[in-house]
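First, one chain by itself: the form predicted on its own, in structure tokens.
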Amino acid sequence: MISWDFALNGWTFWLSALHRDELWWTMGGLLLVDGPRYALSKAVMFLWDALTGNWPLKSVQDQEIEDRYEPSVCVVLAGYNEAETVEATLTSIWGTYPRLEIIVIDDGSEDDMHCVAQNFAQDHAGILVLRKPQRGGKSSCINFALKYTEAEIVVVVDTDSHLAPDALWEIVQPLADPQVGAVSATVLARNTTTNLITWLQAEEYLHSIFVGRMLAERLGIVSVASGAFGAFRREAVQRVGGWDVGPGEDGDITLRLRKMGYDAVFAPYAECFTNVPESWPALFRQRRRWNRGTIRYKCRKHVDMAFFWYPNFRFSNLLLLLNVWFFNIVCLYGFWIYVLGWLIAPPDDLFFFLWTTYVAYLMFHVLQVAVALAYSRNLRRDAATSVVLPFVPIYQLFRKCARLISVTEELFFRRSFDDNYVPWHVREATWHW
């Protein structure tokens, strides 16, 4: 049986034997994946934020409560057959901001999601709850409501998820700058400890989301308000004519009010927690959606960003979109020519290979987790989501296999007008983009 010291040291001399070319072809594939790209830059965000004085970041605990922005808000929860699940999110949000009014619009459900909704409203002050009698999805349910409403800013949050009891002063708190019109929140798992697919989602998020939005809003580059907790100006809105048939609608109407003018921006401490897919076979198709959108709305619907001669050109908008081609498409084909050229002709020593990769790649993310932790409000749970850094890159892979298979598919069958998140008569009333 061969020992570890034996292993550790063969590793070693073939390491140490390595050509600076080899060691480059060796490492190559690691630059394709998102983990080294975004290990560096966010230690350099961290850097700059130390060196600048812009770190710890505020949150509305660090404020006067007369310092505060206090806008009217109008919460709108959109759902379907979300009997189970409506109350407990209700719950999480009332009573928590003082100019505030809810709206639960249930979107034809078959189960007892409007009467579970109505009795809360009734015991519960400032709650309006609507139903409409066909399916028409969540687009349609939040245009609906904002015919109830007269709120400076309105908040869309899933059915299924819940809020911080903060939340709603830290995500409207960007919103006293006119020029902002959409607001980003940090979006992480509720049920972290359920398996181990749970728990490597709850790691993602705090890395792709909490750090990595606030690492795009430095760059102007944020690119979604997400639909399970995200706030709009109520005016900007309106100027852009309401939310377009999804999936991806979120993503959708904050690139058009960035289109419009306005600018998308993040707040790190306005906390949702979600339930994520609790089996790979759902999240696989919960990422096919996801991914799908990125071709949809980045690289057809919204591509007239990249036009420099349009009026409403802005270089951040082209900056949004490079990023996205460049990260997401290119890196992501890159990335699968180079496995199939190492399945091909597999290197002389394919475990040292493989294990030099696993080892680099959780270097890097040990970086992310430094940063993530550096900014954290709370370090106890988000240290504790962490402990499954080494399953992380075969997580990687597996978003990788589903990246590769929705945004081909997207490309050039456009498998997102066949997504059933959307009602049949609805997704063939629209434009297919």
The other form holds:
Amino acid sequence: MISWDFALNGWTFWLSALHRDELWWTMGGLLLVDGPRYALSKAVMFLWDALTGNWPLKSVQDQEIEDRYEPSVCVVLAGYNEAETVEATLTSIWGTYPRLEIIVIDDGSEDDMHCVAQNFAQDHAGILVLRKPQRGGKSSCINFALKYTEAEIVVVVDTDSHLAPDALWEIVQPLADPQVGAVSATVLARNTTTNLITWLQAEEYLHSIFVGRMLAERLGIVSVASGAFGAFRREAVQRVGGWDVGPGEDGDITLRLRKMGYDAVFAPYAECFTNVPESWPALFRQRRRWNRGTIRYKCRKHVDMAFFWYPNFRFSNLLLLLNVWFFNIVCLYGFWIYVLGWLIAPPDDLFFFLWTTYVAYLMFHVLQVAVALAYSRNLRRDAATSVVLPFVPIYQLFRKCARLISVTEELFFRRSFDDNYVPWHVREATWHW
Amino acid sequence: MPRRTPAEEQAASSPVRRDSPSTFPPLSDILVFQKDEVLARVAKVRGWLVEVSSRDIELEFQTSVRFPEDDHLVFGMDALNGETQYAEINIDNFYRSSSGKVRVVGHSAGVVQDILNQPLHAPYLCPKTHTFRFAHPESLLRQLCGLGIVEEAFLDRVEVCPNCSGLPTFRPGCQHCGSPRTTLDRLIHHFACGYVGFVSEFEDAGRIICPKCRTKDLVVGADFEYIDGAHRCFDCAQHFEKPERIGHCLGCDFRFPAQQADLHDLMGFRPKRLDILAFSPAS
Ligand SMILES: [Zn+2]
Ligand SMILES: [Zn+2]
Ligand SMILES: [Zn+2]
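Right, and the form predicted together with the partner chain of this protein, after the form predicted on its own?
So here's everything in the complex, that chain up top.
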């Protein structure tokens, strides 16, 4: 206890003795960027909602069934070697929406995914199971399925994800507006309690997806309808020629729809549960893929969204790109230059600096948790997910590491085309943006 | 050991009753077949086969019951294997003997005898209705079966129309309307742009051109692959993964998925015929 008291006293003494400009110089860069970006912006959004009477947000549960928008829906389940998961996924979807058809595409699996899906289809009406001769990647599967549906809305669901019972109802509601081309949904972790890694990701999804996309929608910069669960207007998708080759095809098509003049929005209570990576290497691989996609699409393939002299230019599209360029690239390198500075010339009291940064991050994060819980429809679950709070700043450091590596390699080496997410013969044939 | 006729054998093996006037075994079952084609068992009557000639069969009964002329009489006799076998006579004559017993003279004839004379009554397919029928009224055969004169025998199990029990034919067809006019879609997957479309979308004056990215002269294997899609029905325009076995009834033209066909056991009737001539002295 004495040593704790001593350390605490030492720290408070150090803090009070610190010059304000010293504090800014040392940590301000980090706090001024990440703080407002992640925490203050969400707090402002919440205050705004509370003041304008927009809070609590409406969901389909507040609506009579006859008042809801009810377009015909085709759920596309595309998977490779998903024999073990496809049945549970189908079970979570079938019968949850009245005008529903389901198309399962087996992407040339080597297991009996096809048979499992077929068996399910035999006892459940409205399911078409098709099989590709060889693996061709997720985009080709969804494009294949597009040929077999006339439904107004195409919903893409990962074969290892489960939908909440009213998820389909929730995700189609924004499409009542003909301007909306893509709807992004809340993806939550299904294996939250497996270990600390999954728990941290579950906590992250709550902020980056559930609240994060809510904020993005207010700013008009929703940039992805996740591959795990996203809804698209079929007519719009056909106008852009369907999905392009991935990885990151979900973000790609969302941006292409935006370029066509459609809006991408977010349905916060359309919930999908997915298994998140359970080990650091697997998580690293996943983040590498995501971050590379961000660079590939937002710095190269769709950089024309920033060209204000183009006829289809929209300010929101420019804002979307600026947001990514500034926060995901400029701030990322800024952060690591800061760290490098610390490493080259460590301040005398490095430990106190680190500790102060940690505490400051934690405080900002508590604010984020408060906002997430304020919007939550499942307070108990989301509060339990937030228990890992003290570890979050460390986890954020891991994410920044992963981002530094993947952004750098994609910016300079276009490594996303080595990703076996897409089979070799397709990677070779496609354009290397 | 000299060979014996079945009648001698039967006579030798049966216990000879004291009141039996005959060397033949007693009748085990006696039925009257009236003109209205209803068979009725004559209860508690004891009877014997008295004489068998190539023309006449004479029976004797310990009863006062009248057997009207032109009625038919079916009688059974226990064979060696314990089975009761039957024969039918058309009554020609009926009189009382000196001992007060009733004598019946008749000749082998009648509908039941017709049935008994065939080794097996199997159903045949009626060319009009395409249902399974019997040459004799099935109700009569069932009645005889109930009386033990014929026995049912399992012949086959067939799938029949759930509507009329007629015989269907089967073909692969549309899951939705049953039509056999279906085709398998052929599609092309262009690797570079990920587009998947019907072959007809790609074909342009003998060249393969991607309708999405406009890349020309695509090479199979390197640029694109063929994919088998779903089956498509020309009649109802629906698509499905695999054609289903569709039944089409030849009788009533009803179409149905094969698994909805009724399973029908084809049963025949095997008569238990008494070889009455074996008892004649001539044989
Ligand atoms: Zn193409
Ligand atoms: Zn049809
Ligand atoms: Zn019929």
